[in-house]
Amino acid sequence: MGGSDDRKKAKATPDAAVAAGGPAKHKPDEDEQLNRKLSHIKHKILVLSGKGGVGKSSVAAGLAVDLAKRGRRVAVLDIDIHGPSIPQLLGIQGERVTGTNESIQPVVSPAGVGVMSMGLLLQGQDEAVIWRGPLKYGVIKQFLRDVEWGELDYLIVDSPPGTGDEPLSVAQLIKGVDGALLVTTPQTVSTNDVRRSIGFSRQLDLPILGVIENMSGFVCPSCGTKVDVFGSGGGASMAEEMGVPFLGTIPIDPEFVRACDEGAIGPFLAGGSPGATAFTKVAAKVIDRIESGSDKETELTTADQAGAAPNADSADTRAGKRRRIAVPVTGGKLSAHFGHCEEFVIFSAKETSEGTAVEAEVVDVLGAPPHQPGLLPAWRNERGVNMVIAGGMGSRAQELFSQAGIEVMVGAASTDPKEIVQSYLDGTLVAGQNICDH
C-alpha cells in the first residue's frame, strides 16, 4: 500500500466544488469506482463513541494492530476531521500522503497498518480544519473511494464521537459495513452518550458488533491494587439492559498510553501487560464475532439489531435474553390508545431458564416526540424498546412499527401495566379486540 516518493503529492481538499462550501459535482462512475474500490476489503468495521475522551481512537488503533499481528490486512481509515489522531498513535506523524490527481497511497505504520487520515494531509499540527457538512461528506467520500487500500481483510473507521456528519457520511457510503463497535467508559454519563449510538445504529440499520469499556479500573503496578477510577461495570450494564453485545474491558495502563503517546503500540502488544492480554481478548472476540459469521449483534440478540423481538412463544428462544417492552398508561393503568397516553412505562425483562425479572423504567410523557407519523416508533428504537402492548393502536401506526422492526400486541385489558407484562412473559396474557383502530 505504499507509494514511490516521487509521486505528486496527494490533494489536501475534496473536489473543488465540495472545496468552495457546497456538494461536489457527481461524476457519472464515482459510484462505480467506490463500490470496485470497497469490493476489494471484506470486512469494514465502524468504531463509534457518543462521547469524546474515552479512548475510542487509541482502541480503534490498538485493535488494528491486534489484527496486524495475526496475520490480518489492515487499514484504518480516520475520519475525525477535526481532531485526527490515528497518525499519532500508529507512529506516522509528521508522514506524508503520496499519489497522482487519480489515486492516493496510504501510509503504512510500522506495524504494517495502512493509514488515510486528514492529520497526513496538513502542513503543522498546529493547522485546524474548519469545514461545514458538506465539505466533510465530500472528503470522506474521496477517501473511500480514491485511496488504494488494495486487497484487505480489515478495514477499521475510526470516527469522531457523537452520531454527527462524520459517521452517518461513512454508514451511508459504505455498503455492507460488518458492525459498529462501541467504545465507552465505565461512568453513567460516558455510557448515556453510547445508548444514543446504539439508537444511531439501529436506525441506520447497522449491525452492532458489542461494547468495549475503556479505561475499566487502574491496577497499581506497585502493590497489585485494583482502583475503579472511573466506576465499574456501566458498560457491561448497558450494554446487556439495550440487548447488544458486551465484548470485555480494557483497563487503564501507564504503558499503554506510553506506547499512543510514542506510536509504539505494537511492542506494547507485546508485552504481556494487563492492558496488552485485555485487547488480544476483546480483538479475539471480533474476529470470532465477524469470521464465524456471527456479526449480526450475536445469536443471543440477533432480532434485535433492528429492534426486533425474539419470538415470544418459545420458551427456548427467549431464554437468557434481554427484552424491553413499552406500555402506554394513563392514571397507572394501560391506556387504551398508545399514541394518547400520560406517560410511556418501559419494562427491561431479563428472561431465564429459571424465571423472568421485571424492572420498570417510566419514561415522562414529556421526552416522548410529537403524535406523528413515524415518530414513535424511531422514538422507541432508540431506547432499545423491542415490543409495545397496548389496548388499540390503528393499522398505520402499527405499519410503521414492524417496519421499524418493532412487535405489537393490541387488545391488552386496562389494568396494571407491570401484571400486564409480567403476564405476556408467563404466558398466560389473553388479548381480546383492538380497543382503538385509528
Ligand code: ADP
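Quick caveat, the model's predicted, so the values are computed rather than measured. For clarity, a rigid core is taken as the largest C-alpha set superposing within 1.5 Å between two forms. Residue numbers count along the first chain shown, from 1. First, how it differs from the form predicted together with the ligand.
- Shown in the overlay between these two forms, fitted on the rigid core, is a CA shift at S395 of 2 Å or greater.
- The rigid-core alignment places the CA of M409 2 Å or more apart between these two forms.
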Second form
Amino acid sequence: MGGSDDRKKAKATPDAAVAAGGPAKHKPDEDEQLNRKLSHIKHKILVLSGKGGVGKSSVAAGLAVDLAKRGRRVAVLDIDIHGPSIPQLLGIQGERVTGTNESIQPVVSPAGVGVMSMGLLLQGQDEAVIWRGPLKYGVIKQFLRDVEWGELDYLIVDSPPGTGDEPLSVAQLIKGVDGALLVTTPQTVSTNDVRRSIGFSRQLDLPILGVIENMSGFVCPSCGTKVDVFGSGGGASMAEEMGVPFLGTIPIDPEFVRACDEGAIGPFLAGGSPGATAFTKVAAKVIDRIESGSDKETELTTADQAGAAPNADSADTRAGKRRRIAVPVTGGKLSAHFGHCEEFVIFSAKETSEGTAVEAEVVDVLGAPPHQPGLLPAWRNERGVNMVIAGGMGSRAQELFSQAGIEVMVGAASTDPKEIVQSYLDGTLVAGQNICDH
Ligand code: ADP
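Hand over the structure of the form predicted together with the ligand; the form predicted on its own is what we had up.
Shown next: the complete complex, the earlier chain at its head.
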C-alpha cells in the first residue's frame, strides 16, 4: 500500500484522521462507541507468540473454526497489519470487506467465522503496509469500533509475533480481555521469546489463559513412530517454570499445512488425523477454561497477574494456591541481609492431591539482581515470583516489592530456605523481627 490515496480506493478504509497520523487522542464519544460495541462480545482472546512461524495464526484460525463448529458465534480480528494471514487460513483470500467509513461489514468465512483483517482491505496480495505505531493503534481501534461484529460469543484477536504496538494497542483498547493464549514451538529459541510475551502480559495485567506447544513432534503416517523434529516438552517446562497454565501439544501434521494453505481447516478438524485430534483437545481446554471460569480465582498465576493484594497473608493463599516464593540465600541459609544475599532460590509450591498439603520445590536459583530500585518488578515479571520471604529488608525495598504486587514476609530466621518455605506453607512459620531495616 503506497499511501492514503491507495487507501481511499478500498471499499472500506481506516478513516482520514487515522491515516493522517492520528490517533492517540481519546474522544469520550469514541470510547463510548467502542465500549458499546465490545459489550456485545462475551469473550475476547488475544493470541500471542514470541516468534513468527510457530503456528500462531493457524492456531487462532483453527480455534475460531472449532468454536464455530461447536455452535459459538465467533469472529477473528487479524491485527497482523504487515503480514495478515487469517483470510488465507479461513478461505476468504481475495475477498473485500464492504461498508462505509463508519460501519464495516466483516467477511464471513465458509465456516461461519466473521473476519476483519488488513488483508481484506489491501488492493493486492503483494501490497505492503508501512505504518508507524500511532497509525496502527488508530486502525486497530477503528477495526474494533467500526466493524459490525454483531452479538458474539468470542472475538479472537490474532496478533503479530512479539510484544510490539499491535498487541499493546489491543490490550489498551479492549477492557476485560479474557486472556492471552501463547503459542510456542518446543525449541528454546521460541520458548525464550514466549517468556517475554508472558512478561508483557503480566505488565499489562492481561490474564494468561495458557501456553500451547505447537509443532510438538511428528507422527510418521506410515509407521506411527513419533519423531521430535523440534524437540518436545519445551513449552510445558517453560510454562511450569513461569507459573502459567499449559494447555497441551499439537504435533506437526502435514494435513494441517494443507488445510491452512487451502483455507480448509473445518474439514481438517473433522478428519481425525493426529494433529486434528490434538487440536480439538487443546481447543476444548481453552473453551473450558473460559466458560467454566475455573481459572481466574483459583490459580496463583492469574490471581497474581490481577494484582492480588500485597502482604495478603491469608490462610487460603498459604494453603490453596500455587505460589512462587523467592528466598534470599547466603551460604546455603536464608540471608539475614536481603540486600547482600548471594542468590535467590525460587520455590514453586504446588497443591498435592490431598488438597491442602503443599510441597516446596526449588525451580530456579538466581544471582541476586543488582541493588538498584526498579529492577525488582521486572524480575518478578520475568520469573513469576509473587512472594519473598526474607530475614531483614529495608522499608524502601519492601515498598518496591509491594508496588509490584509481590507479597513480602520479613523476620524469618537464618536457617534452611526450603524448611522456611515449607513451614510458611504449613502455616507454622514464626517470624521474628525485621533485623535489617536500613
Ligand atoms: P505464525 O502465525 O506463528 O507466523 P503460521 O500460523 O502462519 O505461523 O504458521 C506457519 C506455517 O506453519 C504455516 O505454513 C502453517 O500451515 C504451518 N503449521 C502451523 N502449525 C502446524 C502444525 N501443527 N503442523 C504442521 N504445520 C503447521
